[in-house]
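Here we start with a single chain on its own, the form predicted alone, put down as structure tokens.
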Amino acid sequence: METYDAIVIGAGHNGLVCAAYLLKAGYSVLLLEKRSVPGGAATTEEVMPNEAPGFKFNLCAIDHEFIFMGPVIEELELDKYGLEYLWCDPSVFCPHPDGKYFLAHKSLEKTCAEIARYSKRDAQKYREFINFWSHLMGAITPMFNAAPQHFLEIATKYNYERLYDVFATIGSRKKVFDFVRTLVTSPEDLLNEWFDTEIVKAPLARLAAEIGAPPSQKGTTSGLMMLAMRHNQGIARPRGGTGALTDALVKLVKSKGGVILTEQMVKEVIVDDRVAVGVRVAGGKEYRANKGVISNIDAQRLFLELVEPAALDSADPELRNRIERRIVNNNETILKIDCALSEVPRFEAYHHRDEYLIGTVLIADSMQQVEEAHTLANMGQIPDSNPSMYLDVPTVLDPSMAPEGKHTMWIEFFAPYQIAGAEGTGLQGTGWTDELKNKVADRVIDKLADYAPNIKNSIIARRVESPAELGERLGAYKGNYYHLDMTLDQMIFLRPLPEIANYKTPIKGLYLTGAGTHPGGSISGIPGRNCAKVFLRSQKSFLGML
């Protein structure tokens, strides 16, 4: 039987974070991946062989912002194993059905003036909104740095320059009743008080929604920063995809004497005494874990599908229940779509450059447009009779992903996984057949064409994933690829719950990482490395206990 100090249950990008973490200091590990490949949500492939061949697709995961909240990158050397990050600039272009467009640059100047055009008072409107996000994240950039219960970690991690965020964002006792509001209200109506326009509200809403949630709902006013991040460390994309990000990962965990097995799906960890001490594949292979077991799928699968009833009962009778009951997982999820193209899209109609297409395209005509495509899809109705999306056309930015002169275009359609009514039918009982997504895909090009004309002309060939599939493929619970909702309840110490929140679990030696734990989803790899930071305490603890 072979034995390993730790192994860690999927090799998405937080898996390998940790393994690195946990190799580098010494320890053995061992990852076990599913999949044909390692990865998870952040690989790149090339998915139409057939129809198009030498056009490199991601699968997922795209723009990356919040691995550079963190040190992983640095830390872990990876541009020594071939990480090249590409900046988006401009990062956001959302063309409005009027004529007019939103351009926003990494340079908040030009930003503003380019608002200016329609609103000045929108445009000081918008600097100001940004200086406020800017110092939010400056002031809470030391919390995802650490497990999140370890407050007296947090606290010796503020420098002068992060104080200063803290005092900008609630210096005041004014400024602190503001906060709060600004937490628990919806990005819906803080955008109604900032703004006037729908050029700003709109996209600024499409990109709050990706958290997945309508701007009405409560709490969820969180992803209003993520512009603001656009504007201070910016949005890049690894040099040949996503799935760069993960190669220099594999390459750096085998260099120190990792282990990966892909092909291997777990089906039960196997828990002795309340001690995880290994894990059980398909096929009935059993694989030893001296110091401990890490998961990097969700919670609610590892703990109601992996582990026996019994042992998990005997470490806490009460978890069962909570991640049953108390974890929130609403119905919306994405329907993927990604093209083979023979030239970009051409928004003509927009003095069309195609420096626009750098970052990311939105297609959100207005916040109300939005509210829709979200809410729809949680009540299991499809939002495609007046589509939202979000897109981009990476091959712009990075040629090196399709053969010379052509492109790939990445289109994320919010849609349900469950369709109302159709219970029991399609993929898993979701409803979705492969007909259905397609005539979705149909209609969500017939919207882009609306402002890109060429863009029907130009597909050479396409694949749609639905959202049924896509769940099955990254083995995700209703196709969230966040593990579950990034609502204010589920976030920093109640991510997934209170009780397992600091990345250990009742189970000794159970360990959690990946999108299901603090900060959350995205390409990070923050969750990865906080996991190894705790595992690693715990020895030093376990050791001086001897």
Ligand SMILES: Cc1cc2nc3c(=O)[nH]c(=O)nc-3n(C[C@H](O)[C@H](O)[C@H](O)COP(=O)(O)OP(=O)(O)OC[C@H]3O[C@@H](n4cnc5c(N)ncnc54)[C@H](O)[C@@H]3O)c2cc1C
Contents of the next structure:
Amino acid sequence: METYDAIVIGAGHNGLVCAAYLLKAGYSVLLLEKRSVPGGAATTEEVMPNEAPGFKFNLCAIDHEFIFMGPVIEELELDKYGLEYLWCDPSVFCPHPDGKYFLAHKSLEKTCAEIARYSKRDAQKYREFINFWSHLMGAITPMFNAAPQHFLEIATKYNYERLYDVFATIGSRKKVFDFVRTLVTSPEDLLNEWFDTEIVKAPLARLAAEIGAPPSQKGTTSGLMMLAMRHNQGIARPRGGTGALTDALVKLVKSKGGVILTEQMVKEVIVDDRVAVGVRVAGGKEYRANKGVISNIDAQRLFLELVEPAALDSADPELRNRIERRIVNNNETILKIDCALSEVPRFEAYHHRDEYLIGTVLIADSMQQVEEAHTLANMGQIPDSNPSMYLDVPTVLDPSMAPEGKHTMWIEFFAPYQIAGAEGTGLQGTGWTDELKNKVADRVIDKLADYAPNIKNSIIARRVESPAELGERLGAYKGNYYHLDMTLDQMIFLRPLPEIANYKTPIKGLYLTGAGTHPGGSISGIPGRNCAKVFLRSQKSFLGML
Ligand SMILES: Cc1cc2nc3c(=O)[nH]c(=O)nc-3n(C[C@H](O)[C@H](O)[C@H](O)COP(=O)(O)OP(=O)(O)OC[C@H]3O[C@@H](n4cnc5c(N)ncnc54)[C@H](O)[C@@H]3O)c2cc1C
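Moving from the form predicted alone to the form predicted in complex with this ligand:
Zooming out: every chain and molecule, the one shown earlier first.
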């Protein structure tokens, strides 16, 4: 039987990052991936080889921000394995129905000057708002890069600059109370408190809602730091697409002797006397791990599908019930549209400039529209009567992703996983069919055409993936690409549950990483790195006790 020091279930980017750190420390590692390619929600694939040969699509993640909050790229020297980032500046273009538009540059000053064309007050408030969130980001960065309950390690990461950020955020009695209020209120309430104009509120609300919740939801204001991130470290894309990050990690893992086996669906974690000793894959083959099994899939999938109930119950009799009932996955996920284009969408009524397409284009007419996009999806309704969307035309920044002179377009449209009233029909009983997903995609493109009238004639080929298909591809419950919701009650030392928030589980040698662990979903590699550190520490018995 093949034996490794560690086995990683799933080769998403976090599983790969975790494996890379273990390999660098001298451990042997096997990654088992259910799909035919590694990367999970971080792949770039030529998915329409017949209709659109040579066009490469980011099937999920495209815009990278969080990865720059941690040291993964530098520590793993990913540039040596071919990773190169292209920076997006401007970073956001949001046209409004009345002919106005929001354009965020990397420079805060330039962005404020754009806003001042419509409201001098909002321009000034925007500067203060971004400064607040920038300090808050600085203040919490040390917490991101350590196990969330490892207080000693977190404390040592606070240098002068980070302490200054803490002081700027909560350095007086009033600031502390305001800070608490800011965390527990909703993005909508906070934006109404700060700003007058929709031209600022709507794009901020739309980006905040990327967390997977409507702007009215209390406790989700952390999403409002998205624009501050774009002004600070910036937003970038790997040359060649998000898959280039995965490719670099795969090269690194293989160069260190790591083994990645694809089309290997893990069916069971083998537990012997409360210790994880290996896994069994579909078809029955077993692999042994003598130091640990690490799960890149979340606690619900791991414990409810892959671990024998008796094995978990004997380690912690209460955990099964808590995992089943306390961890929350709402009903909102993504209907994804990828198009091969003969030319870029042109925003003629907004004095089109190709620079609008370097970063993200948001169709967010108002906070109300963003609210409906999420609330309806949560309730099982498709918010397609007036679609809001997030789209990118990555080939403007990186022409290597399409044949010469041609382009690709990436559209993310929030949609319900389970359609209300359609239970038991369509794919996986969700109500989604090919006909329905294409009808919804047509409406999304119709809406975009209100702004960029040339779009319909420029589509060479299109691929639409319904929420049910996305869920099936990723293997995530309800297509949740963050593995579990990113609300305050499931973050930091509560993610996924307090007793398993430090990447360890009650089953000895069984570790958790991935988007379902601290600090959560998105492209960051931080859960992978943090988990690797905990694993390595556990190998040294004294420190492992900490
Ligand atoms: C449409 C879309 C757009 C997005 N856009 C962005 C973006 O622009 N920027 C950003 O930062 N984030 C974005 N995200 C979120 C981000 O992609 C994910 O949060 C992140 O990639 C999760 O990485 P992970 O490694 O933790 O998990 P995953 O990528 O989910 O990896 C888990 C891996 O485990 C495999 N697996 C599952 N079950 C098994 C099993 N039983 N046996 C073996 N293997 C298994 C899966 O196939 C997968 O490869 C987007 C997500 C989606 C869906």
